[in-house]
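One chain comes next, on its own, written out as structure tokens in the form predicted alone.
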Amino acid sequence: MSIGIIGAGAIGSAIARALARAGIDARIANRRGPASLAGLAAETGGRIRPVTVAEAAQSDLVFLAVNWSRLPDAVRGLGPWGGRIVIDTNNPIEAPAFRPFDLGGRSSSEIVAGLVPGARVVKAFNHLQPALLAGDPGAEGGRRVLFLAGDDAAAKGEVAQLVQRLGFAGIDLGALGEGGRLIQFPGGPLPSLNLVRFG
């Protein structure tokens, strides 16, 4: 399965060190270009291999990491996905301010999901402080969770799969209107939390 991951701020960057910390070869994009990422290339001893927004796209699981405001305009023209994975890691809020975004009573992955038709969409990979995500998932003898949520059991899996092979444990909260609510920063009760697994 190929790997592909769109934006190389904090969260797709934590990303892509997970992923090469794993063994796991993956493509990465920006807006900037593959030249702007010559040097996490170079950290990642290749594995991660920058490559146009169009190329990232086209992988079989794409990470979907990009400022919310960028969202539509990150997108845009990628399409037909053609029942792709896409993971949202995003949140409906940016720095310096950090207001939330009014989403009209929808959850954040509902949005994306219309930004996205015909992708698989999974919520995951977005509750966890950048440091964390590349860092070492096992703690106190356990493995660091990762939560995930999504409508479609097949993609779910796909994802649940690739959270073990990182090293981290997930939990599946559900479908994508209600579980991705839970780790919906802001607003749900899970963002943040820095939980263990224990056995």
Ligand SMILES: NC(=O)c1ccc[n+]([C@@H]2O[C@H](COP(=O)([O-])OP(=O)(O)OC[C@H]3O[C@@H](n4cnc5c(N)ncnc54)[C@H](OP(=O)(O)O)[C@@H]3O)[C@@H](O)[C@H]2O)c1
Second form
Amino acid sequence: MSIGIIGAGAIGSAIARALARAGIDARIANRRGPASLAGLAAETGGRIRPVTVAEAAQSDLVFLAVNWSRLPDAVRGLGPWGGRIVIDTNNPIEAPAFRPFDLGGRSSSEIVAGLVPGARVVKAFNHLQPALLAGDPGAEGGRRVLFLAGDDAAAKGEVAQLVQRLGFAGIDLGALGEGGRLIQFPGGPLPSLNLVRFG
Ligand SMILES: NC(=O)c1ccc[n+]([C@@H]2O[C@H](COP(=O)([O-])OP(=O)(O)OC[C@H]3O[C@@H](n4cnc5c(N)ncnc54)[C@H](OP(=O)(O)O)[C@@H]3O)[C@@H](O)[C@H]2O)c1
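Taking the form predicted alone as the starting point, write out the structure of the form predicted in complex with the named molecule.
What follows is the whole complex; the chain from before opens it.
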């Protein structure tokens, strides 16, 4: 299964490092273009290949890791998504103001899903700080927890397998609407927790 990452900032590059560490190849893209990502490619021993946003979006599984206000621009024209998996790592808040965006009562992942029609959206990788995502998932003799939520069981299964390959303990919170709200930041009860699973 091919993996793409759109957004190569704090979270996108943390995911890239976690994949490379687990020996998994991926393509990564940002707004400025592949040349700006040469350092990350070198750091990951070539496992993470800089490409255009359009190329990254053609992957079977696409991480979306872009500032909330820029998401519509980032995904414009990238469809049809044809059932590809999109992992929504995004939170509806951003620097420098850190004022939550008004979502009109919808969950943030429902809004993201609306931007990528036809994609199978799984919310995950949004609730830990970048250093914890990129670092050793082994902690306290157990495995650091990553939550996931989504409506498509097969897509969620693929993401759960990837989470396991990265060395984290995946915990399925259910559907995008309900489970997604539990890990939504700000507002959900789970995002600020750094949990470890034993066994
Ligand atoms: N930082 C955290 O602690 C944290 C934790 C969990 C989740 N998140 C979420 O993860 C997402 C990314 O956050 P971040 O901290 O990684 O932000 P960031 O460091 O500011 O990086 C944002 C990335 O998005 C790219 N981008 C912006 N507009 C784009 C466009 N039109 N097309 C393609 N790429 C575009 C930027 O590319 P350029 O660099 O080329 O401009 C940059 O690589 C946000 O939704 C955030 O809420 C962040």
